[in-house]
Amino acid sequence: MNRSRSKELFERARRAIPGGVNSPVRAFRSVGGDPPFIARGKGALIWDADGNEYVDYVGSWGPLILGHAHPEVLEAIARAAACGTSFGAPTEREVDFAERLCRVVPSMQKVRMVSSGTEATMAALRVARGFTRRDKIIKIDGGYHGHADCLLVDAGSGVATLGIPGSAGVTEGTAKDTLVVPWNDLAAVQQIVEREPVAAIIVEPVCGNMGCVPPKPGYLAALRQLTAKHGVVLIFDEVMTGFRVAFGGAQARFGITPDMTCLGKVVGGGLPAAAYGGRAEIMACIAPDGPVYQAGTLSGNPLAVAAGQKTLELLERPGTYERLEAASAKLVDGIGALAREAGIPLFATRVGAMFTGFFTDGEVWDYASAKRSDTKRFGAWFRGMLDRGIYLAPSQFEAGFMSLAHDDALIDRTLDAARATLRSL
């Protein structure tokens, strides 16, 4: 493929941004090459700078579940933005909004708009410790819940993919009070509660940012009676799991309650919008009803809510997340079968519109196991498959995210990519 526009404009960047990027995983840093440059996307399908057509499993990192550009969503869009693109104020819509979040996140009794997944979960953070007047936190070795200093200590994703082991920046004090612990441990877990006054522990219910690897049976179940045992609030990080793997979330796919949630990614619909909530005492703590302050701007933003609205609208048809699971299904199976024939191992991960294809010949439960992985292998296979028209994510450690604009032709398309770039590792 000819990429020499994305080259140039590449050039550019990196003389005006750091990195040339504006999030460190988009450089290509830990699979080789240069980035290409997206001008346009319609569909499941991207188009780069050079008018490279390309099945785009990235997604935007996983909000546009319906597609790029789905018709009804920019006419939301459209329909807000001609009353006003901001005011920052009170308005209808954030009102029905946050009314059908409550109605559909069973933890959700009250919740506040944010614009990113980093200040939901930072926000939601500081409200436990307010709540429960307790310092320390436990976070999942290689989960990834933003950039706020607490949360970059061993944080999977981007710090991964770098190679690095958390930030430059983050304070001693600061991390001293954020405890890490193997995900699918109870036994870690509850060897801290036991004994530290921990005021939160905060789990992605279904990993995504060591790759998608999902929880063992029973393992949120356990972890649900053992903080409310110890009162400690269980934070789940929806960000990515939230309207991906299940309308109303992880916590419903799963039938477990935490006590606080936080979304991002879909609830925005292709915008900058995210939430946090949970029982309507911790959210009582939050200003102006309570002493935890958190504000924002642009928290609320009508162009950011009236996309996720629609989307949701969209999401609760009946049968979209059987599609959903159809197609991925499909997808991660026929890779997986490819894999052995090409005699390539490979550990396939999916809960249903998110996925890993982990190049390891071990199963992968949590993030020392993930790190097992060929990453050099990864990194052909991912230049194989963009070759070949086929946009995934440029690292071993993020999952990979199906639309419901993915159809069986391009599925198939995506497995005769997947078949000739496996045969030439």
Ligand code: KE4
Contents of the next structure:
Amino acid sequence: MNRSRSKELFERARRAIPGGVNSPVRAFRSVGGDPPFIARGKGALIWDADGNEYVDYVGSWGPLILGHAHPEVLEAIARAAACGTSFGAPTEREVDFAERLCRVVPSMQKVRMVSSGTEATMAALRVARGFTRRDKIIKIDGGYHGHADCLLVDAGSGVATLGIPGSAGVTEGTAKDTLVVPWNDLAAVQQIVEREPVAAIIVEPVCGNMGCVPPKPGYLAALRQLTAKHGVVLIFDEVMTGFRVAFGGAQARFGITPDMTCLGKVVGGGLPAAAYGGRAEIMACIAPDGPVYQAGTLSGNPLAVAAGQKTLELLERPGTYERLEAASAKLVDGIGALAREAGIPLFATRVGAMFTGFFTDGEVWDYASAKRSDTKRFGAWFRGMLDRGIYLAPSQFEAGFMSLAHDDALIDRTLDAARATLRSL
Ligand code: KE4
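Since the one above is the form predicted alone, can you give the form predicted in complex with the ligand too?
Next comes the full complex, this chain leading.
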């Protein structure tokens, strides 16, 4: 594929932007090669600056579950924009949206809008600390919740130990209040909450940031019981799973109601909107009602709310999630069968409309087992599929995303490319 225009743009970008990208994963560092610069998208397709066409399974990392440039979403944005783009004042649109979120997300009795998933999780943790007056928080090893300092913390040595800074610039003082446990390991959580007071545990109810790794049967229910027993605020980070694994998110799919929920991605319909919410008594702590401060210039931005509202309206239509399940199953089961045919060890995972193929002959139930995947082989797979016009998530440790715009013909095109690529590995 000729990507000379993208190459030129990347050279210019690197002179003006760190790494040439506005978010690290876009630089393709873990898969090799230079990233195509995307010019436009329509439905499940995107085109790069050289006019190459790709079937897109990233969808802006989840938001574009309806497909790119959906006419009704564009129309809703245009209509809102004609009335002005932002006021920094309350609007009727935000009330309608808040009422809708509280109606469809089981844990949300009250909700505050922000502009990114990072803000949502950072704020939810501050509120949980303010509500419980406790300092310690627990996160999952390999879980990602945005780039708030207290969440850029890696697992120390051994299980359930004090966190260590996961990024330069994060202080020991911050990291020491974040404890890190393996995913799907209830005993590790139990060991901590029975030992010391903990404000909150934050989990992706289906992990997506180590690749797609589902909860083991019973794990979330047991986590719910344990946290309730010890007064630990259970936060579901549904920035990725919200409206993707079910309309009401993973909490609706698995029937587990957390104390707080973070939303992002789909909820903004492709524009910057996110939210955090939960039990009314917890949300009562937030300024101006309570002592926990949180604010944002563009929170509840009318354009983003219009895009989010229209997206949720369209997703709430009957049959949506059956279609997403069927399309995802066709793709993932198809690739799994092709990998077996080609004699390539692949552990494929899927929940709703998110999925991953781990290039490993073992099973993957946590970050340690995910990291046993052959990332070199993943890179070859990724580049082979890209050159055949299939745009996958550029990392073994990311999830892929299905949209309502991926029809059978595009999935068949993807499976044809997969057959050829797997054979070439
Ligand atoms: P943002 O601040 O990027 O809007 O959201 C952070 C976030 C929070 N929680 C979960 C579960 C998330 O997956 C994310 C962001 N996801 C990444 C993809 N793994 C966004 C892509 C990127 O970082 O460029």
